[in-house]
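Okay, so here's just one chain, in structure tokens, the form predicted alone.
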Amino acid sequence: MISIKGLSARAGSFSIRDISLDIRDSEYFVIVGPTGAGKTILLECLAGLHRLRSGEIHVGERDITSLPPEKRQVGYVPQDYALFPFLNVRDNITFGLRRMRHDKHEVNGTVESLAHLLGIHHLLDRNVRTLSGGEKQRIAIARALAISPKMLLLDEPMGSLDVRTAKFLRLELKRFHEELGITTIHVTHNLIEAEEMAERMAIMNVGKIEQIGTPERVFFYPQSAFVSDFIGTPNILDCDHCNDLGHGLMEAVCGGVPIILPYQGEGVRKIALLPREIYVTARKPPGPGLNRFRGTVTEITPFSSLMKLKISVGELSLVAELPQDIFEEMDIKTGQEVFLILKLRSLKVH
């Protein structure tokens, strides 16, 4: 287990203040927040790259607060991967082991094992300058894992990857973690990435932790206005009862409104839906009536480049968002009847 108590530090114009956090053994823990929240500084403090103003860091029974980076048994993958351009892939992976004076047989065995795990045998003799972003990420992870760390620190590991590569590598990271069981701390600004990866997550803002919990808990029970805004201020609907419709579908009745969901063997108590995931139109849309409703606009509020619409549907009051240009094109007014589609794939259940 990693135990962080009262951690405070400053790096340039960024700082963290009085961070206390316990991360469970073998847990995949994600720290998420906007740019400037202090996520990277916290990770770098765990890696031993900053002098602390106050606080303690323990890994199990071991106090690593004052230890230099090379004695912390920490594998660290920075945002830019920091691969050595003058070394090939194999030498990048073995750099830490050679500095620790491991014998050649052990080094070769470690490289073979990691190459098999990460699928990088074909890259071992390549110059790192010739690698793609996804390949560089794999090599950086292999180098971090080579020293058999007690914890793995990943700073925005998907930040420079295209959407398709990032999606694939998220699945791969999950597989690596399941196979190795190393306690992992993953930093990102991407909430979708955090929800997909985390067993638990911490939401950070201006150097402090706002909330810690499972992605489901954070989404359904935000503990501050900041957390609610950061996750998109979801509509949280209380379900009155559920009906099994057969064919893998269920009807959840919330405030008198029947919402169709995939049936996974048990009922749901709450449904969450982000305002941006509600499709609103002034004209009745074509197609089947699945999760399509009539509602009345009760309130219109400008918000940045969006318009927030409060819409009454049955006993429910839903908030939807429209880009300002689309809102103006539809010329929606308070008191007007509109049509809504609740996108099935976007419904979260609890």
Contents of the next structure:
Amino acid sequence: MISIKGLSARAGSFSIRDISLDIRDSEYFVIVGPTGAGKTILLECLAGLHRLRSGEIHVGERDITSLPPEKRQVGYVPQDYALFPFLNVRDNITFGLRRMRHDKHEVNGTVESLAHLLGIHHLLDRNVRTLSGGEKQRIAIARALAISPKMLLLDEPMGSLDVRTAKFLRLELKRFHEELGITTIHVTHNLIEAEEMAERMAIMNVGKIEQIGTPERVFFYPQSAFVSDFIGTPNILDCDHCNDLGHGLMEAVCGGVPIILPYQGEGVRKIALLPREIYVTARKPPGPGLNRFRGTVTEITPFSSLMKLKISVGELSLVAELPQDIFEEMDIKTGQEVFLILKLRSLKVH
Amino acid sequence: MSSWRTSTGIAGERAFRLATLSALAILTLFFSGILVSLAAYTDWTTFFSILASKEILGAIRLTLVTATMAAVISMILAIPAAYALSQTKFPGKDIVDTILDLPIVVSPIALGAALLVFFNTPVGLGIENNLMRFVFEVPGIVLAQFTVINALAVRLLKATFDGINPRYERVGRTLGYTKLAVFFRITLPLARNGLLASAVLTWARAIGEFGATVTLAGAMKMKTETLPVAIFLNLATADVEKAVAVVFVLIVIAAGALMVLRKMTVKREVL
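Can you swap the form predicted alone for the form predicted together with the partner chain?
Let's see the whole complex now, leading with the same chain.
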């Protein structure tokens, strides 16, 4: 277990304060928060690259608070990967191993097994300058894993990748993690990435941790206004009862409104859905009536470039968001009847 | 209306390009003109016999030896100093920075005069009498060159170290390397181009150093006669042909240094 107690650190005029965090063995832990939350500094404190003002860091029984980075056995993948441009891929991967003076046979064995795990055999003799973003990411992970670290620290590992590559590599990263079981701390500003990857996550804002928990827990029970705002202030619906519809579908009745979901087991108690994922239209939409409801607009509030509509459907009151221009085109007024479509894909259940 | 605007846009671009290219052409013509006039003036049969003379061969040898020594000493001190200047924060850093920059802007002859004055102080005299003689001696040449070129080396190296992303060094630390090991195994390889550039440029600058050298080490034929001093001495005795031959030697050395630099530095985008 990695245990952080009362950690504070400063970088220029910015500081992170009183961070306490326990990360379990083999856990995939994500630290998520907006830019400037102090996520990178926290990661650097763990790697020994940033001086603490106070606090302690333990890995298992070992106090590593005052150890220099070279003695911590931490696999660190910085933002943009920082592959050494003067070395080829193989020499990048073995850079740390060669320091430990392993014999050549052993070094080659490690490279082989990492290449196999990460699917990078064909890249080993390449110049790192010619690699794509996704390839660089894997090489950087291989380089970090080569020293058999006690934990893996990933700083915005998807930061510079295009959306599709990032999606694929998220799955890959999950697979490596399952295979190796290494305790991993992943820093990101991307909430979707955090929800998809994390076993547990910590939400950070201006140097403090706002909430720690499973993605589901954080989503359904945000503990602060910041967290609620950060995850998009979802509508949370309490469900009265559920019916299995067969064909992998189920129906959850929330406030008298029947919502169709992919089958989740009998126990759906809450459904969350983000205001931006409720589709609002003034005219009755064509097509099958799956998760389509008629409602009445009860309140309209402008919110920066968006309009927030409060709409009552049966006993439910839902908040939906529309971009200003689309709202104006539709010419919706309070008291007007509108149609809602809830996207099956965007429903989260608890 | 819009087509008229576009045409001015293109015409404007053309005029701008013409102006910048003209300036480039004027400069190129000016410097190549100097070279051509020099070549035209030279009598090539006497040129080689002058080159082979004991005086000029000695000057070449002395210049190469002293400039190399000055450049090596300068790099040995400038590499750590520039790294400290680039990576460390300390009070009074601006003052240190300014002091180290002074030799770039102060006239070399003034630096030479200052050195001469220094060696007349008790400390300076102590060094002269007990350690090593600099005034009007060969070590004075090396010291004069060092004084002039060191600031240049520090400046170039600091720019190089400033340009290195600290993430490389951080990763190196986590991979098991101490600060010192990271410096040799990561920082210096990353700084390769900057190191080469500052070594070659400071060496070439030392080859051509005149003002400080002549003030501190004097202009004594066959003794402290570096190539620039040789030009000065031969012009003073109206031996123009000899002076021109030395000018050629200096140009060849400079051109050679620049070419070596081009060959050895590899283009490398930042990862």
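Positions refer to the first chain, counted from 1. Superpose the two forms; the largest set of C-alphas matching within 1.5 Å is the rigid core. Since the structure is predicted, the reported quantities are computational estimates derived from the model, not experimental observations.
*Asks:* Superposed on the rigid core, does the Cα of Phe14 end up 2 angstroms or more away between the two forms?
*Replies:* Yes, the C-alpha position differs by at least 2 Å between the two forms.
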